[in-house]
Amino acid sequence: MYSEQTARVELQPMVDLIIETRDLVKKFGKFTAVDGLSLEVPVGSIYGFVGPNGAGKTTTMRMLTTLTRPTSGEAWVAGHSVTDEPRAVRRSIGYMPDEFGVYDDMRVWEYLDFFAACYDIPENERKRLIVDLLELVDLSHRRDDMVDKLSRGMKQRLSLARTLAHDPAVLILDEPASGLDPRARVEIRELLVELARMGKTIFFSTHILADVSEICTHIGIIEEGQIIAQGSMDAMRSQMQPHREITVTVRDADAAEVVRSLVTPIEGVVSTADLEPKGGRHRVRIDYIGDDDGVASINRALTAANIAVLGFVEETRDLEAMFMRVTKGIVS
């Protein structure tokens, strides 16, 4: 477990980062899977590691979990170097790969008991631990079932339970919702949120943007082995949409001109522009920097001027739009 008294190397990660990489590179022959990757994952965050298939997500996770040695660069998990202190890293993490593995001849409780024993947890403690873990992932009623009889969603919850056997500070999960039906995906998301409330840092890869949008506090977008954007969800949305966009719909061009002249002097209005008419109605876009009260005041100003407003909508960009905007393949 991480301690502030742990000996430091010169390139020491920041105290408030539980995962950090600097210029991380992994090459397989002439192919570069990860190319100068620098990650910053804050303590206690739910960090969504997002990218298309083949972007380098799994390779990065294998380096963070000490399963693959970096070609160059540095990485730390819970204050420990993945290259110099691999045992300490493994004690600090719970890793769930994207495949369950072959343990079909075990009962559910035996599966958890096996992994707990691998972490040298005493036998007299393992019984209570298994009860607690099964309760946490809502599998108590399946404790005596054979693992191969579980649904994929249940197997994912069981796999998540075994990552918690040694009470790690960080959970590194590779595509935890992959292949699940909508209900099972919701259950996994709720479980990750609950684990974060318990003080765990969650770092998981995905290409399902809905999973990130629903629960993540931070996001990193990777493409072709490089991080092209990362930060808190709020900061990323602000970066992609630095001002608010309000669309006002009116009957004709004259009314649109009145709208523009009326709102332009209002403090916080950056610009106005006519949009393409839609359904014979004219639309004006207002770029505004301000809070909700300011948006309401713009609406009131139009009403006070007796303008027949047919629509007043603030446009928002969801995570999918943000992802499409910053990924190289769609921008080019």
The other form holds:
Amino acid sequence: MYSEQTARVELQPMVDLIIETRDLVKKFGKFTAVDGLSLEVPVGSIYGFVGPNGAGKTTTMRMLTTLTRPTSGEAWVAGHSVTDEPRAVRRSIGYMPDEFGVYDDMRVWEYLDFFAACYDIPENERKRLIVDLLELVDLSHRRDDMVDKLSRGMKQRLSLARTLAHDPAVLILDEPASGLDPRARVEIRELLVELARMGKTIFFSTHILADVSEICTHIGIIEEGQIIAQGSMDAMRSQMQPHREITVTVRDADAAEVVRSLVTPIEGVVSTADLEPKGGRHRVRIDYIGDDDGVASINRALTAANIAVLGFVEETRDLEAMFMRVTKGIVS
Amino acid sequence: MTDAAIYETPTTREVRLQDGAGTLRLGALVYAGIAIVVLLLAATAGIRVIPNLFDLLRGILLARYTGAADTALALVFLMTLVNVSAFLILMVGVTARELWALPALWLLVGLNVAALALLGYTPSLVAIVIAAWAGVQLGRDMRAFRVNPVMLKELRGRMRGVRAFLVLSVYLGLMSSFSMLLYLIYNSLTRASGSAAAGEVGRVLFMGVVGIELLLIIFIAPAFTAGAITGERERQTYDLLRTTLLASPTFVIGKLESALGYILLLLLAGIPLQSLAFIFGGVSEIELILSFVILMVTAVALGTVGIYFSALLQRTLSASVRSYTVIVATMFIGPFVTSIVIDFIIRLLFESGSPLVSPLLETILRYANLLVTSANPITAALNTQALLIERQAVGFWSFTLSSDGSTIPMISPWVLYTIIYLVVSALLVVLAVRRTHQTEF
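The form predicted together with its partner chain is what I want next, because the block you gave corresponds to the form predicted alone; please supply it.
First the chain shown before, then all remaining chains and molecules of the complex.
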């Protein structure tokens, strides 16, 4: 195994990335669906792949699942090239497309049994597997029901159970929560967290920001076929917040002047500005680049100078504002 | 870190299956080559450039056969073609990892051994070596062969609930009423004319039932399979299957098997109705068996045409239309028109009593006629029956040329029909598999 990896060192991406793409391009005729996409999904992450409709999410996923060949560029899943080793890729992924493939005339257990058989799992192991899978997605009581009698949420959970049949390392889920009622959506979300705890990497697309902020460890934002931002959620948050805006409220203009002169020499302060007085109080806005300790030290400096500070507020930027900023407001 | 990284493509099992299938493909190619050589030799012998070539060839290729030397060569040719189709079908079966593939492989070895021992069919040696080699290659991993999951799924769906029961009941009900009607009509007709030939009523009933079954197969076999792959596309389950490890041969064969399995059920259920003819007499068991073979081969051929277009096209409707068009054109209209033309030429040449026609031309015309007759299930069935009744010929018979009175060996149409369409079906399945195997762009 080691020799194989060293032999492919040029092609092989870093070991801790389970999905990697390099300059992935997919053109349909003149239309470019994916345009030089480079993704990095670390092992064990819950990766939210976010972007507006038509941004190229599904096309990217179809390339990662070997359903569509890239026009150019390379993609690896679990160390296997999607173009050269499609079967090895298929072995390591569980794929759930955004539409549920319904087989009428099939019972819940038969549905799982069929797909387990498609993954070449011997018949004597399948029975036990189906029991376990149904238990995991909480559908044990619907074992003998017809698939098309299930609610949408249940179908989605059954679909998820199907993707797990061959114990893949990565789950690639296209809009797993779309069209679900709030309760079902929470259930799916909990299931995904549970699966991540079991060691699966989860790569899913969505345009629901709540999903991302609640469960994702990593995020990639795609627009018009290109990644415009990606990384861990923490890094993204701080990356989006290098400019902190601190508003200091004081009693009069003199105090405001003192605040400005006091703060300006502090390292990291980009600019200060007087805001319109509000309710007779003067306000100073401080543009600051720095971490939380820096913010605290500004606060301490003001207190040490004996200034009567009436308010010291840092404006928070939430995920939504972040998206609005990077996607220029196209994300729904 | 992940287990997935240590997986290889392809696995040992996949390599073994590929090797086995490759060996079998080699077998098919070798026998196709032998068939061509035999045909050329037969033609050379037929025009009698080299004296006693027939006897010489019989001595080499079919030493223990006691019949006529030219018939021996025809038999060699057919047995070679049987091997071609057997190898092709086994190749498909092996790539689809069918449970029946290994037993069928050893059966082929056994049959070839028997042909060698009983008839002295020397080309069997090649088949024995190749098939046994493939059998040894594949026998090392018996677990690679299993019940086809797609077939299982399809049959579970199709046979569930009251629907399957109802369809079968309605089918048998209609067939019984039809037989009854036929009997009554025939009875009233013969009573009017007063000449009821013994066994005639049984034969009419038998032909009626077989005819209806043939019609049924012509209509339902392509309909079952034309939607097999396009249906998955339309239900958007096709992509799901393609991301699994399900191999395209397993998928295509599974779909075909489930459709054919259902048709087989209908045919088996119809056998008691056909056997009604035994009460009246006039029909032999061999006719029953041959009719069954022709019906089943028809189902296989039409089913694979449906599968092929289902793999080729995106929508069920267009796949059905194309299947029926191709079937009607190549299996019905084409042979009918050609048959009429050949018939016309033969009539023109021979019934005028012209002595100028060369025996060679007549031989070519007669064989062309045989080929055309064997290309169509209806004429194949009718001619096979006529031969059975008039000459008691199941397989071979001698045809006396009207030009110079010499004889040429003739084959009963059902044999050629079976071989032609099994080869065509195997090739169509291979093409359909290849088509589904390609990644969409």
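Every value quoted in this text rests on a predicted model; they were computed, and no experiment measured them. Think of the rigid core as the biggest set of C-alphas that the two forms share within 1.5 Å after superposition. Numbering follows the first chain given and starts at 1.
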After superposition on the rigid core, does the Cα atom of D252 shift by at least 2 Å between these two forms? yes
Taking the rigid core as the superposition reference, indicate whether the CA of G290 shifts 2 angstroms or more between these two forms. yes
